[in-house]
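Heads up, the chain below is alone and in the form predicted on its own; it's given as structure tokens.
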Amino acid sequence: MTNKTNNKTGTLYGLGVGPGDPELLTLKALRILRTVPVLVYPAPVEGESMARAIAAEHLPGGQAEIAIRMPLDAARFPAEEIYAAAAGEIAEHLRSGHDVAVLCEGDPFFYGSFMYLFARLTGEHEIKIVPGVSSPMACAAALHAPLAARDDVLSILPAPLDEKVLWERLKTCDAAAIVKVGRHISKVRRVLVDLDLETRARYIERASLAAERIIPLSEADDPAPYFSMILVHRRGEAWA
């Protein structure tokens, strides 16, 4: 494992580990995972880190690990004081010459919490971003349904948006990936039904994992699991 001398600071890696399937790591992410001396990953207040679980079978052992444990409910996220403390701990390792990899579900800069560490550490430390397979790509692959085709404009819509805003966005979109569905699924369903798009929508949860499930949107649980998504294609031609 890399352990730089103290006259040179370490590099911070924002490491995309993909949507869940450990085989979807990139070769670059795999190389870094196996060489950095310090691993950092987000985790719930109690329980296992999804990001670490994805990477677990590739880890060589013997690495220092920092779990950033935080509440994940919207009212308390992002937890600024928790990210500030984590950034301080990471900075100490970097100043000591140790490379640090922050494991990020999906891609670090696609709605990734890594941005909160990046904002605190950029400018003072060398940071490299390693892209990962993001959830819309994993969902499209599992559904055998293209995200978009020809000249379609693809919209990424967070389900927590106000219902009226969501309605307006979907009214004019060619294709959409609706993310962060969770407890907002009933609202999303209402909008899709009202716009006559329900039959043009596809629902999936836990894409690329053993528990992956593809079911009609009308049968989805309320609330939906955290790892769930709805893909919409207005023309439907790409899905023929």
Contents of the next structure:
2 protein chains.
Amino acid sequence: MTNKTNNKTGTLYGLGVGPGDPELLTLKALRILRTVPVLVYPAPVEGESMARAIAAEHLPGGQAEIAIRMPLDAARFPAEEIYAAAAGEIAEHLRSGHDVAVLCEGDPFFYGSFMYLFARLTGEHEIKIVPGVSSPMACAAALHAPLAARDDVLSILPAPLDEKVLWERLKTCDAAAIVKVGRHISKVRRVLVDLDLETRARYIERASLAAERIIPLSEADDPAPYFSMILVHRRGEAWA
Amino acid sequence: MTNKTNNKTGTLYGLGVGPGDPELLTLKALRILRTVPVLVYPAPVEGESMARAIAAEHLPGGQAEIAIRMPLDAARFPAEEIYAAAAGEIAEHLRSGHDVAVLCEGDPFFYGSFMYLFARLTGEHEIKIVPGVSSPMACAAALHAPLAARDDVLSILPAPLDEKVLWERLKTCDAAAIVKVGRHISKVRRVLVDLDLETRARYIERASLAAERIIPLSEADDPAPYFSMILVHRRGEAWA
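Right, the form predicted on its own is done; let's see the coordinates for the form predicted in complex with another copy of the chain.
Whole complex next, starting from this chain.
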């Protein structure tokens, strides 16, 4: 709480901590991470926060910490209320002059929950976003599979989309990164097989982590783990 | 040339150095950057390499450097020959046991020219890719404009695409990052106006650099600078 006594209000940082490997943090994220008095991170209702785990080895200790515990099945729970309560707690720190960093897996603005805090706090508070290495780039690196080249259209496709929508999208794009695979893996496999794209698809779990696993898509578990992704390129290789 | 005398062959690193701010380098890229004996980077025929400029303040000095000088109008020049020559020079270093790092603006596998070296050297040499912060994420951070949320389809659209193709793509996606804007800005503006998406579009130049500039799309120069981007979200805000 180093800046509690001055009159300045605090700055809120949306801090991308990258895809999992703590060495994929940026120098900027590291500097802010080490110096802010208050850290905030998403976490499951029970157990460890992935974002905090990525940052853990870099933390000097002595910082206040706020875990935003969000049930996985948010439909059954009041996500709105959880974000509102967290935004309120963050706003109090900012008004007291404390800088606050929200740790975000990957990048804060690429399908990240940070934007729901941002939406509630922008306008009233100074906010700075620190971009991070995103999961499609980490997966491409690990798979040795370039995402896109030249004038390729690259589509990021969430696997929960309807089978028909996925089919239409995959039929027309040059390249795709299919995210949030999890329990949708059978549906995605069906679509890829139907479009004759299965041999163009690469599957990876937990890219950049020690538990990273690259296996043929046909051998992936159903459901797939939360941190899994499928990359597809129509030409097989982006450079072809 | 620290490892010249052993028998091990060298490792080739594709090193993402991020979008421009030297502080957006990852810790991993920094470690490798400082320790490899040979650095390679793309550069214009005359003048400074952007990738090297990003890395410059971190370089310890004393490393061998190879600039791959590529004419902007590669259609009129033998790009194939330039990459083949560079790959040959890199392969010689690797065979001599020298590690080599190719500095890549943004991420090596996101529309990066590194993949043309990768294609020529994979299989024969050990290659490791270090993902970097990409320009869409850096632009979103600077614009305070989240890219995509929930089950949004996010499309990366190169502006050189035909007007009709851009129109079709922009009509059907939830969100888009339009890259390589440059001399295609009038065409892109026409499409956005026609689709009633102009008020949903945000324009930025040189994100994360000191010269970063955020202006209304209608006020952007024609041609736009090489490092410019347009982000669009159909809902206006990704969280809406």
